[in-house]
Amino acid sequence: MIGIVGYGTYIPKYRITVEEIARVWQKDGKAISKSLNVKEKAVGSLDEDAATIAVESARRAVSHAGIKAKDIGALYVGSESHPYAVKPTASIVADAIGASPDLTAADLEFACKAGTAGIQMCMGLVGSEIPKWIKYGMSIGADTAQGRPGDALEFTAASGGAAFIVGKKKEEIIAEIEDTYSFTTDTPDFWRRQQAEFPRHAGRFTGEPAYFKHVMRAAEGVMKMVKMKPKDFDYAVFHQPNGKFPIRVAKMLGFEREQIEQGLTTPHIGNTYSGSMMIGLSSVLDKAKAGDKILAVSYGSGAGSDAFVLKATKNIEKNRPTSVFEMFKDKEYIDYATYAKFRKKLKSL
């Protein structure tokens, strides 16, 4: 048995709305929001990053699961916007927790995928039939998402993050991972060069051929494996590059709406790339109750797609920490001048 013991989530504070940012460049917000079902997102303040957010989320996971950070054997951070592009922010990361320094460690990169990746190799370590090989793994999605100014990208990239910690005994599992599966191709709908500053994106290329046929893929792979069908699940998770995107795969699946509004958060917060997923199902462990099933679904550009299907244990409705839903109401809203500052986009700082 192998599964989710613990989880911790954070979001920053700061807001900015998608009518601020239209102001700017003097394009209908309304219709923009109405159009990627996006109100707003959160911004990461000077002093946040990726690892920040990616400490504040292990801290949390750790504190939730109750367990020792030096029990921790692996430790992956998932990102494409790790603060160094020679130095890893896994490192950082287990040192902030106090985990020890017996353990491996990485920085992965796959786009909005990488936290997931990082929960499959988790689970593979800890479910290794290696003798004495590790008790926990670490996986965590974090982002600072970057958007070139007055791109389309600006309206929906986000910060946040979200950190699993996957373990094997029963009487701590919260999540029991039942299977996995992955579909990926060589799909480039969605890129950044080294030492370009902003990605580049293919427009509508980015929908069809990219997001929705690996995600339905992934999601039609893994419910074949495990012989259940839309209806069988409490509860459905799907990346959200925007809030219509997941809306609409789930539909094309055969999954009706109230199964994934525990899970849509890009509405509240926007696009945390490598945290949007891995947010979404934090959300739905916030409300799951023993025994609901639970399909989670990412999706990374370039592309390819990570499926989930987990079911909760009784364990789940001992300990709930602050709920995602609950961190959207701690909020400040900012205006666009400040978001600049802030995101470093006013380069003479």
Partner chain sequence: MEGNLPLIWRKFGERYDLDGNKCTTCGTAYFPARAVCPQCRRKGKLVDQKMPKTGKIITFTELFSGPAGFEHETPYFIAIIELDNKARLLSQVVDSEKEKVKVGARVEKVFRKISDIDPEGPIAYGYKFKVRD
The other form holds:
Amino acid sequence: MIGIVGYGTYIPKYRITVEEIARVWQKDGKAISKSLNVKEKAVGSLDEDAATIAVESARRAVSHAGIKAKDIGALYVGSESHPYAVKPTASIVADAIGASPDLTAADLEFACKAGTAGIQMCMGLVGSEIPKWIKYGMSIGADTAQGRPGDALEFTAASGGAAFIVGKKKEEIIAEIEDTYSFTTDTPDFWRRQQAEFPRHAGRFTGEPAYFKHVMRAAEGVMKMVKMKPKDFDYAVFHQPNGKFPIRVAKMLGFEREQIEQGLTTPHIGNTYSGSMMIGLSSVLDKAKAGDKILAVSYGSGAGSDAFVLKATKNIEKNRPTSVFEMFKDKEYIDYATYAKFRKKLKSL
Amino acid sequence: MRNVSIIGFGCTKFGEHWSKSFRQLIAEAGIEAIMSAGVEGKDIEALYGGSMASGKFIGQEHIGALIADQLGLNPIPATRVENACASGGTALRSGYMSIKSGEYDIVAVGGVEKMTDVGVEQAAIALGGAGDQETELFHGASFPALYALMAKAHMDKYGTTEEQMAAVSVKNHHNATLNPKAQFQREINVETVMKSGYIATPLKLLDCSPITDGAAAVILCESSKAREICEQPIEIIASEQTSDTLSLAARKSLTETKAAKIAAKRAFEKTKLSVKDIDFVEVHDCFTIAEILAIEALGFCPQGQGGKYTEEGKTALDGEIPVNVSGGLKGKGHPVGATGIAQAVEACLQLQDKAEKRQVKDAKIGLAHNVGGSGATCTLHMFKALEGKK
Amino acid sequence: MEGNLPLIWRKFGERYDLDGNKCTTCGTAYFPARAVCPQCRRKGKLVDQKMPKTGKIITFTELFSGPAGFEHETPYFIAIIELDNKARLLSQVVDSEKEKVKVGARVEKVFRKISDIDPEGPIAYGYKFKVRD
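Next block: the form predicted in complex with the partner chain, after the form predicted on its own:
The complete assembly is shown below, putting the previous chain first.
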């Protein structure tokens, strides 16, 4: 048995509304907010980056799991805003949470799905015969998502992260991972070149041939493997680049709105990229009861989707962390100028 | 027993010396001191030079030899002394000890800082090195921040007000207008201070001593010899030096400067004098709160009453105990390494009745208190005029 | 803050996770770790110990003028914090509404960038604190 033994979410305190961003570019904020189904996005402070967000998420996960950090044998950080191009974020996290030095660690990049790729890697290592010593694996999705000023992505690109600890002891598992499946193709819908400050995207091409195709094929693939249909799930959570896409893809797959509501977090905090689906899944776990079935599908541009089928165990009800929706309440609104300073969008910073 | 006296002194104007370098400043003060001492360069046996951060300010270390070279004193032993803002006071004590020990009879002591060759943020980094780099400056705690923490604690504990701190600045600016060598030559009032912007709450711009260029020097001589060659030697009747934890957080009390308290206790015990015998005090007012902490630690007013005492005018030139008649660090300026020596120069002027407009009447004994960092080093000297040659 | 890499690196344990020590003779906790207990000196016995992650504000200041490397962060709070084991440290206080930053306020440690001044240089991470609601 392989499953999640703990999870932790970190969302920076600061928020900027879609309307405030639209004000600067003299666009219709209300209309944009409605069409994206995103009210506001979380913004990391001047002293936050993907590493600090990853550390905070990781600490919360360790505390929720109630395990010794030293027992984590594998640690992966998925992000597309790693503070260093070369020099791992994962080693910073490992040191900061006290997991080092007996572990394997690496940074992952696959646009918004690197964190879920990390979960699959942890599943493999934790469940494997060789090595035997890895008791737990931790995978984190954390980003301080970059949106070019004035670009459509700026309305949603947010900061935040989530960490999941994968383990194999039945008495510790709060949600068993029943299966996972991935769907990957070379579809360049969104990218950032090595020296570029901001990512670029292919406009509407990011929709149908990219997000929708990959999410659907991965979801269908995993459901086929476990012989389940949308109605068999209590919850479904999808990567959410905005508040609209996950609702549409759910409908296309045959899920009801109630099944996805608990995992829909982007309308409140924006798209946290690598954190997006993982924060949504955390929110689902906040509510899930023993026996509940969960479908979770990530999406990373470039492009691929990792789909998971999880089943909550009775352990999940023993120890509930502060819920993701509760975390949304600790916030402070900032204007565009402060946002530009915090995210170093001013040239002199 | 051998005693030590000052037989000559010199001090540059304090301020922004755009056209003068570090070496020009110390040469100016040094030459003035040697000339006034009535000794020849060849009579000087050793040199101690205080500078806090010449490396950070001008990229120059090894300033002991540099000063000896500039003053034409090679090959005498020349040593740099560094104890942050108490570098001057510590250099003075080093010279004092070297004569006290019997090794030398005549020694030159100088202090100098050239601070305006870097920008203010870089100056803040250089000065921040006086605190604990690893646990204070690294975290963005500038020097004003450390004193602000003490000020806030003092206000919370004793009810000290921002207006009372402002009164220190007003008094010292006033005294500075009476000192032609002072950096600031303008009167200010409490309102001006209160309206100046916050640097680190509750400290405002006019609660802080300025960035200053300047140098000061004294010539020390064994006292019996001093009487023979000098008309009015100024004897150093007490020299104390104490230390405390480098970081502020490690101290038991944030509202008392323990190093100063102990130094004062020892000096008064050894000289069998009391605060009543002191006619004027030069204290280390790098920030207004520092003067309040100083007069409390030295015993000139009860603990916690420094603000009120200042506000009531008791530390004014004509008050119960004139404090910082020179203008202090706030009004006269604070070229860090020079400050401790400049305090001794002021003591000489006062005791020789040469302080003109700011002369303290019948001044017999003066005290100087020089602090390094947020209180990790304290030097304390007491001075008294001797009868010299007729 | 300027600083060469080894200078930052050897402090990771202290700055990432509040590694300090404690004198088992007198029971005093030290942060940062000390080489000798100033009270017990040679009679003291120091053992490594992690500091608690929560404490209270003893005194604080809000800086409006920061040293080089901190110019863009002003205004920011600096506080002396007493941890739950009585050890005291100085730290920035972030993510806290101004009116909540006061003497006696409960604070908890957060992991933040302390200095990041050279876009091509190393980043120094470490502790800051935030007021607990």
